[in-house]
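The data below hold one chain only, encoded as structure tokens and taken in the form predicted on its own.
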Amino acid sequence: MRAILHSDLNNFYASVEMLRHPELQGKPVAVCGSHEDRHGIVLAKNTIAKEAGVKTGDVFWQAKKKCPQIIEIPADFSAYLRVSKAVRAIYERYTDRVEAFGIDECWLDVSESEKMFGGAQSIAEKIRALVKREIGITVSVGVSWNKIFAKLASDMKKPDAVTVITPENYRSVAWALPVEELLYVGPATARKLKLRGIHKIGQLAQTPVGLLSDWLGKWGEYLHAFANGEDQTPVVKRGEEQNIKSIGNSLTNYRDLTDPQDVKMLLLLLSDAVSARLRESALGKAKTVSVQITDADLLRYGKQGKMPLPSRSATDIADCAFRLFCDVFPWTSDVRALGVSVRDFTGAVDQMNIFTDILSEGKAEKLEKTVDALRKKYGNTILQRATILKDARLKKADILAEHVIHPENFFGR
């Protein structure tokens, strides 16, 4: 049986800021985004602010109304990335199977490490102590035999805790939780389930899979398996990128988009991030682009299509994404959220044909790699495309990148 950990750094942004500003110990603190572009939205808060009722997503004036003494600190993502890498180095003392799930969360497969370092719970306790002693922040760690329950366990007790879900206790521990606590059960899916009387994870697990498929399509089968502890998704280590089916980013914008040019620029921003991640991988170039759209009425649209030639260029990806957007979106409502993903990779060997301008492509590739290096060193805002900078509403857009995960990835299919 596998031994899987899920680590979640507690109040991560706020915890890093407390390290950088020890004079703020004992005071309520909120880490906020740009006032100009996101109206000072709270991205993170420390425990004191949380206890006063401050929530992630509050506008700062709302947070101040709840907690008049709260101190605002602007987000510094380069600092958070440095701390995240330092914590990951601790994880890698115990296993090379470490898979990031955002800047502050990771899965670890310690199945092969137990003989050397003790059982999975013992390793989790060691990691928790090391992160606190060497980094100065706390981490909650979930322990289970699969990724879904390990994630569920890490959320159950915070901060600074280890929680274990086993084949012996998962019915009493996991099944008693609200259905929306299960990873990948979003608000829309939770509403559909609750309308049919399914409020707990245990009820989801015991619902016939055929019914769930009728209600939710193929997704119902996956959720039924997850609720029953049947997730077999591997923890992907570095060098195993070929198992990844797609790479993507998505964004819920701080204002609804009413103009196609705004959509085009946001698709370029998203494609820029996708392109950078694709170049970091060993996947080669992508053939297929997918675009996902959510409108202001929460209706969803999606379409995928082939690029003329395999590419990892942000411009190529964005051009294809915008064409797909124009094909599928009816503009009966404004645009609330956008996503771009790529798939069907060529592998590490570049494929050319007689129409490829090799010299121009090589120059563009070199330029984008240089931009990647500068952004890693100095932060994502050090260089922006002129097209984006021309629009003051978008030039400092604070993209919240997230992995776009496709159902076929869950079982390594």
Second form
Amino acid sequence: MRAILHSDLNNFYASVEMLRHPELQGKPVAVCGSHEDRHGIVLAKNTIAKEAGVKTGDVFWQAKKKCPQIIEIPADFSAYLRVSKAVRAIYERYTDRVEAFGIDECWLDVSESEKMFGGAQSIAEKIRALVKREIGITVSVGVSWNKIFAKLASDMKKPDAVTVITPENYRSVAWALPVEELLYVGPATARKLKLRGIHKIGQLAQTPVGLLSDWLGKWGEYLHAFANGEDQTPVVKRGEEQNIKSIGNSLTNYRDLTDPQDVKMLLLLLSDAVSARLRESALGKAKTVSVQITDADLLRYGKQGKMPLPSRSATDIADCAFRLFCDVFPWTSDVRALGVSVRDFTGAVDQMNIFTDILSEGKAEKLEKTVDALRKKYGNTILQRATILKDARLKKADILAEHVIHPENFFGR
Amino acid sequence: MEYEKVYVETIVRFACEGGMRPLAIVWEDGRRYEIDRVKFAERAPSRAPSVMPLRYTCLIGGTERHLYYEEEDRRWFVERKRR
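I have the form predicted on its own already, so could you send the form predicted in complex with the partner chain?
Let's see the whole complex now, leading with the same chain.
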């Protein structure tokens, strides 16, 4: 049996900010994107703000309404990345098999090393104590024999705690939890399961696989295995940077957008930034585009779709995003925020395709690379799309520099 | 209790075999304090505002003092109770 740990840095961004601002101890704090031009969206909050009902993804003024004394701190991703790497170095004292899951979570496979350090639970306790002593922030560690239960365990007791799920106790511990606590059970799946009377992980585990795959397709089988502790996925040695599932940029415009032309313009601006980041990475081309829209009533819409062919050109991404936007947005209210992201990367090796005109594609690629080079040298606003020049304030927006890291649950949860 | 950080001028020796050791600090008023011994050097949080400093536990004139090093901007500081 394997010995897997899942370590989760508690309120990560907010905890790092508390190191920098110890005078804020005991006060509600929210870490926000840049506040100018209304981008101030809550990216993280400390426990006190959480108790007041502040949620990740709230616009800052919403958070302020829920919790008037709340203090806003601008996000500093380079500091978070530095701390995240230092914590990882602590994990690596116990095993070389560390898999990052986002910036603040990691799985550790200690099967080979647990005998050297007195067992998995003892390693978990040591890690918990070391992170607190050396860095000054807290972690919750889950211990189990598979990745799914280890993650489940780390979510059970927070902050600064170790929770163990064993083959002896999982029926009483894990099975008593609501299904949505299980990794990969999102809001949609949870709704489907609850409609069929499945509320607890235990009920999911005891539902026949056949039924589950009828309801949920291949995910039914996976979830059944997960709920029974039969997950076999290995802990892959992987860094924060390689673990990119999507690249996205979003912007809350300084004014609400009222017509499709404006939306098209902003989508192009965002796609430009996404495509530049995609070209900079080694991820190749993307197959899927998704848009997220928040309207003036703060209702959220989202849709994803595949591009006709994998691409990393800004125009292709923007065209697809605009099509998705037209499909999903009912225009009952004006558009406040827009986000574009791409996923399903093809990897560094390019697949040739008989339908594309390689010459013109090569030309477009060359052009965009040149634009990238110019922007790198003279700043992101040196070359701009003509459509964007119509709006003097938007012209100044420097999306690429502003949103270096895009939290995956930005709009969703 | 709130602490503030006071950056101090620090005389440091970099050994041939690697590593560094603070030898003395120069206080705000220009007085120089010799460090008799470094008892521990480890990563540890400070009570003053700082992200991941290195903490040197030093003996200065018979008393134990914490001297912190910030790798990011390569500066040394001590913590002081805010009055």
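Numbering follows the first chain given and starts at 1. Computed from a prediction, not measured in an experiment: that's the story for all the values here. Rigid core: the largest C-alpha set superposing within 1.5 Å between the two forms.
Participant: Once the core is aligned, does K132 move its Cα by at least 2 Å between these two forms?
Facilitator: K132: C-alpha displaced by less than 2 Å between these two forms.
Participant: My question is whether D297 is one of the residues whose C-alpha shifts by 2 Å or more between these two forms, given a fit on the rigid core.
Facilitator: For D297, whose C-alpha is compared between these two forms after core superposition, the shift is 2 Å or more.
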